[in-house]
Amino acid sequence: MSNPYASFPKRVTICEVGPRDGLQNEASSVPAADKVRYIEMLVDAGVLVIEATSFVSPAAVPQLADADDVFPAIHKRAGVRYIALVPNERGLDRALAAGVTEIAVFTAASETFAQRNIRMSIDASLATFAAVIKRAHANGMQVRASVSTAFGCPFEGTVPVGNVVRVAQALLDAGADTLSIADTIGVATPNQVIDVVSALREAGIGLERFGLHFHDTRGTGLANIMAGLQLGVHEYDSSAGGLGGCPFAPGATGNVATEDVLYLLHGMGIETGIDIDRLRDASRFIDGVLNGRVVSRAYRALEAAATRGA
């Protein structure tokens, strides 16, 4: 029998979102020094793409109010992409002052979520980000753009695939270098992944231009990654320990856990360049800071096995 996985990518890029998306939903803020150490431990594990923080309004996301202190304090390593989320031109000003070289912008595929999350219509957000992207490029920055609620909205329910394609294409037309197509509330199933990715490809958006971002709210995160792999998608967002959620999306739990993703990929012979044991060190550290918030199943199983073998 032929190997059904033979056509899967041989190497996958993980964008680690724990320091930003993972910590933004915590009830209390993590000290800046601990955030810096967490980021550096993740990079020590081999992470090459990392969402380090967010220059949003401190009133909106108080957990990341210290971005101006955290980002400059990170000991940057050559070859690593340190990304910071920027919601508007004021956020871009802060990011430039902090020495950021790659930003992320974000809008939604559902109108209600855009209004609730960024207090703008989709079209207004696209106009705002066009100006941000233009300035970012003028300052030598790369831009990654996220399309939230690409697989479902907490307020509208089903999101038409055509909405996702329209917003994705508009962001690329505005100058975004790459895209993250996000299942913000963790409702996607593999058939939806096939529908969305196929529609993006049919619209002429190549696999090199986008990755996928899954939450594991309903336990389908890894199944959705398998669907993405089947289609050749080779970049995925994940959060060490499975931390995270969206403060503007009721019921959304953590991102798919990096340890779970690594266990799956490495077991299938797919390279990531990340050492799962060293990544567990980073998760163990932040778990101590957060008093036991890590939920990754692979992390818990590997920790238990290590304890039994000690």
Contents of the next structure:
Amino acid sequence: MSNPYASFPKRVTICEVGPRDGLQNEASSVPAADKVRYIEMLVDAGVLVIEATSFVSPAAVPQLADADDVFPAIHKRAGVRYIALVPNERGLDRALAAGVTEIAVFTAASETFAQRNIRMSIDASLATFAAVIKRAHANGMQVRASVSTAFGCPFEGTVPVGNVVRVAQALLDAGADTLSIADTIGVATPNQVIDVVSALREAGIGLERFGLHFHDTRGTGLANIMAGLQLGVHEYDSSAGGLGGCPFAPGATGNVATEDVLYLLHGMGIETGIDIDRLRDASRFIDGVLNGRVVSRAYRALEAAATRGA
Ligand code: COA
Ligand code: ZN
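Next block: the form predicted in complex with ligand COA, after the form predicted alone:
Below is the entire complex, every chain and molecule, led by the chain shown above.
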């Protein structure tokens, strides 16, 4: 029998979103110095792409209001992409002042979520981001663009695949270099991943242009990554320890955990360049700061093995 996994990518890029998607949803506030240490520990583990923070309204996300202090304080490692979210021109001003070289803009595939999250219609956000992307590029920045609620909306329910393709294409037309297609609330099942990825590919969007972002709210995170691998997608967002969620998406829990993803990928012989034990060290550090919020199952297994002296 032929190996059904033979066509899987040999190497996958993990975009670590713990410091941003993870910490934005935590009730307790994390001191700026601990955020910096956390980011540096994740990069020490081998993470090459990391969402470090957000330059959004401090009223919208108070947890990341210290972005202006955190971002410049990170000791940057050559070859690592440190990404910061920017929702508007004001955010871009702040990001430029902080020395950011890659931003992430973000809109949604559903109208109600766009309104709740960024207080703009989808079309207004596309117009805003077209200008932001242009100025970011003029300043030598790279731009990643996220399409939230691509697999379901907490307010509208089902999201037509055509909406995802329209918004993704519009962001690329506006100049975005790469895309992250996000299951913000963790409702996707693998057949939907096949549908969305196939539709993006049929619209002419290459595998080098987009990654996938899953939340594990209903336990389908890894299954969805398997579906993505089957279609050759080689970039995934995940958060160390499985922290995370969106304050504007009721009921959403954490991102699929980086440790769980690494365990799956490495077990299948797929390289990531990340050392799972050192990544676990970063999760252990932030778990201490947050008083026990890490939920990753692979993390718990690693910690149990360490306790047994295994
Ligand atoms: N950085 C800091 N402050 C900002 C800002 C930014 N990027 N953008 C707006 N503000 C401030 C304004 O200065 C204004 O302050 P004031 O009340 O003291 O005058 C206030 O926020 C409201 O500004 P306005 O332009 O009217 O924004 P808004 O209230 O329509 O909110 C966003 C729009 C996009 C700024 C806000 O919804 C936001 O930051 N959303 C991000 C949500 C997020 O990060 N979600 C998770 C990621 S998926
Ligand atoms: Zn998310």
